[in-house]
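As a starting point, one isolated chain is supplied in structure tokens, in the form predicted on its own.
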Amino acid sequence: MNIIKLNALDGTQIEFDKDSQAGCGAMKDVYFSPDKSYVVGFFRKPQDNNSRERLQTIVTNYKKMLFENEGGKNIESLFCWPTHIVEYNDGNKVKIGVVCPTYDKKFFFASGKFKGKEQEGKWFASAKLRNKFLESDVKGNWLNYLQVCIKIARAVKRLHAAGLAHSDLSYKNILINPLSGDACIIDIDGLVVPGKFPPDVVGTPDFIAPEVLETMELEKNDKNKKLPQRSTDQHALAVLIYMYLLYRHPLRGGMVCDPSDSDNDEKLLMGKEALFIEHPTNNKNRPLLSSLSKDELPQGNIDLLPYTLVGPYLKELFDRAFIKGLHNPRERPTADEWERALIKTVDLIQPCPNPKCEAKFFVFDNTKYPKCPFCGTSYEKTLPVLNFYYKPRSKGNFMNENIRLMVFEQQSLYKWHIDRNIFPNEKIKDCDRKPVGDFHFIKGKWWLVNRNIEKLVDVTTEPHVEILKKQKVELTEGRKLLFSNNGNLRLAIVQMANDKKRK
């Protein structure tokens, strides 16, 4: 061992051996702690007084502004998030360097080929690579993936409502954990702050937002060039989400721009030309299954697996994103948009009835034959929708909140679910995370037990029964159930979707 001794720039004593090299980047060379708790940065090239200043507020205001106001706490683990600042002349010159926690062991692979490697998002993100070079027991499942993408639009929602753009968010710069639904954002140190501190990159391809693409060969001062910023983050999050949900680039499809000149080809491909491959009325950029590998199918396939399978919240968004606002950047939807749709979605799943899916579970359509899209295993039970209703005074009529639960055997009711001032997100109190109810499929009937609503109260007929704590309700159609927490009034309608019998 090697072990230099380091004062950081607040004091703090800082160790690093120069023996144990953690990782070699693009912009830094990263050595371990003795006790490999954490890492230390160094910087290759000089760094400016500009970056010197966004390290140092990085380390301070940014990092108290994020986590020290309320919700904080629970949003820490979704960054790995520099701590301090040192100086380092190694005889040659004086190097800048960033101290950053160790990644979480959940983000490194446990098994097969990649054992002991990072999860960079990218493996997860394109069937080319999933299909060809992970095995089954790292994949992880649909419904994880969606929680993936909950925690990667939480926390840039964070740092954009601290005035913090990302500026080079992707695959490369999330480590993500699919078998657990976590993820973590890397390499803060070139976070943007617009007017102060500007972009050092402009992103990775394949995520640089179209607008910064078409204006990157004009001068840096022109009025008219793109630089990341928040807009831009929004175009890298809605790709993403795409790739993460469907595992194929939503602009990457059959067109060819530019046939003599492939460089000029990807510019405009990603940038002026860009076009949604889904796009529901020009088919010009669909892929040309001719050209897709066989380790790029299933997913490459629109035609039988389509975005439209992720339900109508993302679909929403998504056509947001691709369509209107692929090109005019005040359309694209936010990373708190995101966020609420990604969490309405969970709402909507289903387990898939065949234990060989390698989904494991998919977006409920309620259509007249339902099935999974992934594996095309048809549902044939029926089964509760909780259609949700709240009243926007105190008197007047209940309205439609176009939000909905699906039920399935031994699934959870939440508090969230029964009082619409509770959000499921980084603010959420720990004595609101824990369930009030739950399902049960018993001998051909459908119930809900309520385990500690406040008030849960059937007013399907006169007169009205009131279930107690520990008793049951059965879910027929058309039951109407009023639930009360602390005053807040939500109503529930049961819809028995699939029902053959009604149909």
The other form holds:
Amino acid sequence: MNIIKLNALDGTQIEFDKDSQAGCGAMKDVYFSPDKSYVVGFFRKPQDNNSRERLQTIVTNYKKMLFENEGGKNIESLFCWPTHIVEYNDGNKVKIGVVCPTYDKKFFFASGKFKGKEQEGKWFASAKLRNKFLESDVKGNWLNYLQVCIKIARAVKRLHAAGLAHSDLSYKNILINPLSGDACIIDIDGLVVPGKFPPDVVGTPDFIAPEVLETMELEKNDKNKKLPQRSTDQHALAVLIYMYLLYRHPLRGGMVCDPSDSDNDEKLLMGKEALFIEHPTNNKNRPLLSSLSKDELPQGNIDLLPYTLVGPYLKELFDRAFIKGLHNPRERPTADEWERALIKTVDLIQPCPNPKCEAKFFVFDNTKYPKCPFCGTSYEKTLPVLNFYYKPRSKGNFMNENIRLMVFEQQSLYKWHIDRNIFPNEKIKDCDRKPVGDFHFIKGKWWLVNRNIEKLVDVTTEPHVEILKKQKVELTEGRKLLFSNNGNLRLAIVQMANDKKRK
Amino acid sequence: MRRLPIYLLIDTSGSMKGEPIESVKIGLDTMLRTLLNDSLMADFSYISIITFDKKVSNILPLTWVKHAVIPNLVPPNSGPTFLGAALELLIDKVDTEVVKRTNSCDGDYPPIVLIMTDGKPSDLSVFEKMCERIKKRKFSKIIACAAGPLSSEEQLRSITDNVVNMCTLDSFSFVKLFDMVCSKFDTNCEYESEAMENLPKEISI
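Target state, the form predicted in complex with its partner chain; input state, the form predicted on its own:
Now the complete complex, all chains and molecules, led by this one.
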């Protein structure tokens, strides 16, 4: 042990063990504190005034803005946010360091050949690494990845809403734990604010926006040069979500742009010539099955696992990100739109009836003969779908909201299903997190049990029947259920999908 | 059709440079997308943008939301914040543009006003006078959004009790706001909505 004691710029006493190096990144050497509750990362290169001011603002004003406003407490775990700045004279020169909390235990491999290593997102995002190296007990199921993506989208949403851009979002700068559906954004010290704090880096390959690569060679002051900013974060976010849900890169297909120069080929493929591998009308970049290795399959096969398996809400956003918005940054979906679409997609999920299915959950596509896209197992039971309507004006009719809930055995009904004024994001109150009802399949019939719904009325036919707490109502085609919560009304119309008798 | 005018007063003074204006831009984007995604709101919402720094200008005249394009906002390096003068222009616009209710005509809905600023008006005496005049007019809702890490909410409270921090705004905040405003409108009107397959668009019970 070689403990060094320092005072941070804000006066806090900081200690680190010079013999206990936690790691060394591209820019920093990182040391543990004696109790390993935090780390100190020293920049190898001297930091200019602008970078120092940025670090100072990150540990003070930005931290306050993100975590001390509404919902701030619930997003703290989504970031590894720097807490203090230190200066250290190691005898030769004065080095600047940032103090950060140690990553949570859940972001380290607990067993297997990578035991003790950080769970960098990269391990989970590529078919090759998943199939070749990861044991099945760390991979998690498909629903877990929706949850991971919700966390990432939410974190980016809050950064952007505060006027900040991350500038280097990638699976290297995000730790994930699929088993618990958690994600944590690390390496916050490069935050970008246009006109104030310019970016230090162009980003990480695979995640750099096409316009940044395309204009990389332009002079620093050329106004056509595109630098990392919010819209490039939005590109990186779309790539991340695509990779976590489909385990392949949306732009790496079979196209070759410059067979004689691999660096230039890469620059064109990800930049000027970038093309979605699943583009509906241009098949130039479709992956060639014959050139994929066995470790890249089946995930690399876009005919077997097309991106449409993510359901209608996410498909629309992928279309905007990779078709309309790939070369037109203004069209790209915002992090807020991703969060919303991901949350809505959770309600379309069904458990796969095949106990050996690795994905375990899939988005029900409402076709005549539904089956799990991942393992091909058919879905046999009838499936109730609740279609939600709301009443926009005090007089007048209920309007379709394009929100639905696919019911499965022992699923819960939550307040956000019955009250449009409640939404399960970081601002939700604890009292609104508890289930208010549950669904059961008993002797061939589907039931909803009212556990804690303020008022539930079956309004299918006159006279209306109120379903009191602990009572149940059968879900049948065309049943109309009226929920009220705090004076807010929501109507659900039941559809029975996959009803073989009716076909 | 009755219109719902939405007036956006945006601070483009020097102190908005950096995080505050970036926060405003993403907020505007989110608001516009939320409006367009709501088939009901999209039909009757109209947007007007008034920017204020050392001068006040109506950079987007009252425009149907489906046709609205938000101009690029670039604050200067420094300069004063004439929020009072902006409120004066707002009052003038509301008085001349918003169709009043008469015996023969329903008129427009009372406007929504969103003020996005770091909350430090330079023309305090005009500002105070205008706060009084604002109170004499009918609005569906006035919301002040404090933008940036150094924003102050204190002055904004003289215009409205609804002060929020820009960095917590998301689509759900706007859904809630528009629902609340909309539910007060007591009229029945025809509206189109995207129905899912085999499902009615609207239902009465």
